[in-house]
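Just the one chain here, laid out as structure tokens, in the form predicted alone.
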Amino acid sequence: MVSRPNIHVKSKVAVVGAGITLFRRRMLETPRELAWEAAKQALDSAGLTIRDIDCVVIGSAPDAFDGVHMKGEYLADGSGGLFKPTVRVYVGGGTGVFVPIAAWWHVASGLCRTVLAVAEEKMSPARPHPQGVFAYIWDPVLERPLGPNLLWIFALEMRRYMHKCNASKETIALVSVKNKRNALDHPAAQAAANITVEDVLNSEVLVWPVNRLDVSPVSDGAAALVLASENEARRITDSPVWIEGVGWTLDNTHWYNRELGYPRYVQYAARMAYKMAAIERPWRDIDFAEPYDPFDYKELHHIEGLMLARPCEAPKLLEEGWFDRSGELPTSPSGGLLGVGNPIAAAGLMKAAELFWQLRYEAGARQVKKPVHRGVAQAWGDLMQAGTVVVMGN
């Protein structure tokens, strides 16, 4: 028996235009400047303006990276939200997939017809380095005494997930292998490269067991998409991409204190997300995925949460092909976080407009083999807490 939505709407949603800028560090632009033109593509893409916008919604990781206090405020213009109803959302690293999440509601809701999702990020500004902007992060008696950094926090977390899943080095390099191969396709791509399982065991090593090709790159950049209604979506397009199911979940912060070898904060995203498209067999029902990469082994890690493969069994898949882009589940077709580039919230908001652009066979190059008809994107934040997940079909 299939399980029914657990939730009433006024109003299906679809997406119906999405833009992305340039990933690059040290971008030129502003951060307005990035944000209106991640959204003046997705307004273009599905023949509209501002105008005909009711809300906007805003994502953005810390202020500090920009150096700009109340940065919804400051992003307000640029992402075209001045005298509209206009939010911002923020959940650290889990944004960029919360973002289409919120717009998502003000249009179920009945609340709005239409909504502008704009998610920027400008990194390249924090001094010394963007790892000091989360030097501020940490229980000021139990965590921040010790030092800690984010690449000391992952370095155990993949240490564990290698040892609880017998998982080699060699085999995880193969996903940032596999990804800055996808994204040699990708028009925004920064760190696209055809490089090999030795690359990455060669690059330097920055806390063991993290080698510096095991890192998504530091990024400046914008992502866009514009929501609608049903009348409204098919009013607009021929080949709106329904948004099936949303989910997120916030779990305690008290990382050291849990399995660090299975993300539970994506699971239960992911299960709110299922409940609500009415997927009861994910690695059956899900076409292709978009799982958050900033580190690689993160992705064997996040689709296990997904539940696309069983606990520890995303790294015998990996060596087999099956999450290629010509595999039986492709995951990160768009060479994701490790190759197109990682400003926090704009990449979890081009993985959402990656399922857009593949569910309407708009791909090019990175289009996947097989014929796709749903797909699943997913961000995580904080320290190992915030989990955002968006389902979408055709």
Second form
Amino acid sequence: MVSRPNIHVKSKVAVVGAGITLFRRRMLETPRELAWEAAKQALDSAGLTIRDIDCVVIGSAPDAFDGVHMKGEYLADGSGGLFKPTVRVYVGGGTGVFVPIAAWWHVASGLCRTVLAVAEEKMSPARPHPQGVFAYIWDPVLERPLGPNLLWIFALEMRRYMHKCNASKETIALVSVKNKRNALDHPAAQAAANITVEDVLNSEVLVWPVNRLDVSPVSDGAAALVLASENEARRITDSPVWIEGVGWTLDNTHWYNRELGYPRYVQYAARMAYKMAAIERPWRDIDFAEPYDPFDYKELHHIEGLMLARPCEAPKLLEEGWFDRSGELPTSPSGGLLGVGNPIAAAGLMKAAELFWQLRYEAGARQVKKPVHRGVAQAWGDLMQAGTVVVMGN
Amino acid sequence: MNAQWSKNPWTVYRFPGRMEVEKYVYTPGLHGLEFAKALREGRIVGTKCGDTVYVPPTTFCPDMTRGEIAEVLGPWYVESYTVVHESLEGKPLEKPIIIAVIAPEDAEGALVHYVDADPEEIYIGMPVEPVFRPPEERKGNILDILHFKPSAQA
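With the form predicted alone done, generate the form predicted together with the partner chain in the same format.
Below is the entire complex, every chain and molecule, led by the chain shown above.
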């Protein structure tokens, strides 16, 4: 393994197991039961029981989604966290990828040999719509009086990106078409479909230029990973997947000095992760990617932030099929948030789990065509501008 | 939403807000649903994990395996209690309310519920039994148990 220029770790860290529940709106299971189903599956896939786990990391987005305050403590028993060093992490929508990052430092520091990392979100309990929860991420004095809605951010950002990169709605809709098609092969998927660009353009306009099919659905679900130190990982499995780099960054939540057309928070987080992974040319050294795609243009935005394409180059590459599962650099082979669904924290961890399955060649019908050695997953926290990035290799 | 201006220049301006999520609709969970169904039938169930039954039930066990639904028969005992004399608004109550942690002998865990007893007579370790609403009034929730009442020494 190449030397790590900016970090000293006690142990390399591997992912040795993964699990996921169905992603659906209005699951009957309680949040604790969803967390348990994913955690159990991840433990089973690693051939471990909860007694083999030293520490537990839980990730969940705002308490207001599940409608239970102090969700970390609430989820602890279902996540196997009782009477162990357990912590809940939270950076908005970036939480899902922050979970393996936090789990990584538990192991890399030498503190824990094995970590169960669980992410859960149940968005369906809130009435009339979970969208209401997002009303409280805005500045209460300057912005909230305008009655803002989360879609505003996306609409403003999407419009800016279209303007800056001269990208059409037709081209951007191809992301939705690709991801929903990829999701047809994902057994947990909620919004898999064979649709066309016309379907996206003809769907209901929510906040122009955002249409219904440009957006990921409201979802319930959970995902989990098991991480282990190098020694433990080699005992547990013949095919560990190594976490080669992690990075996270926060940009300004205020509008006035943020560039809407380019996600700097992703670029800075990616630079940190790539440096750790000794990656100098991500567009060549990364074989496939799971960029965060709650909206279709967001995937293009994030591909550029991850430096997998030059600024404004992603729409053109998309049209050429570059990001298809059989393409040069497959993106969201899982089906992404647009196809598999978007239970916030669980959706980000689903992307990290997809790296694990792809790098073990266990993704079944979702397996990308080219040989894979290294993948990157990324998530982003809505108005908070948290960028989280994890690089894994086999 | 407008600032509430005041004629008093020393008053701090206030910007009222409102939580736009008006309510939540929760699911009981898989074993929670069995618990609710059992209450309608005037029974209490828990989750069996190995030789131990846990109440209230969850689908999973403390060792992260899957549990089975099992009957909890009691007898039930008061594990701790408190006597409430004022309402949430601070008004004196006509009749004090007893809230208790009530644990069954044949299962791990406990329920929190009302006990209909004389505050002077209740004690820790007192045997109690659930009093269910009439079948036609039951709705499949925890209030299908009206309260617990003192029972004969088991």
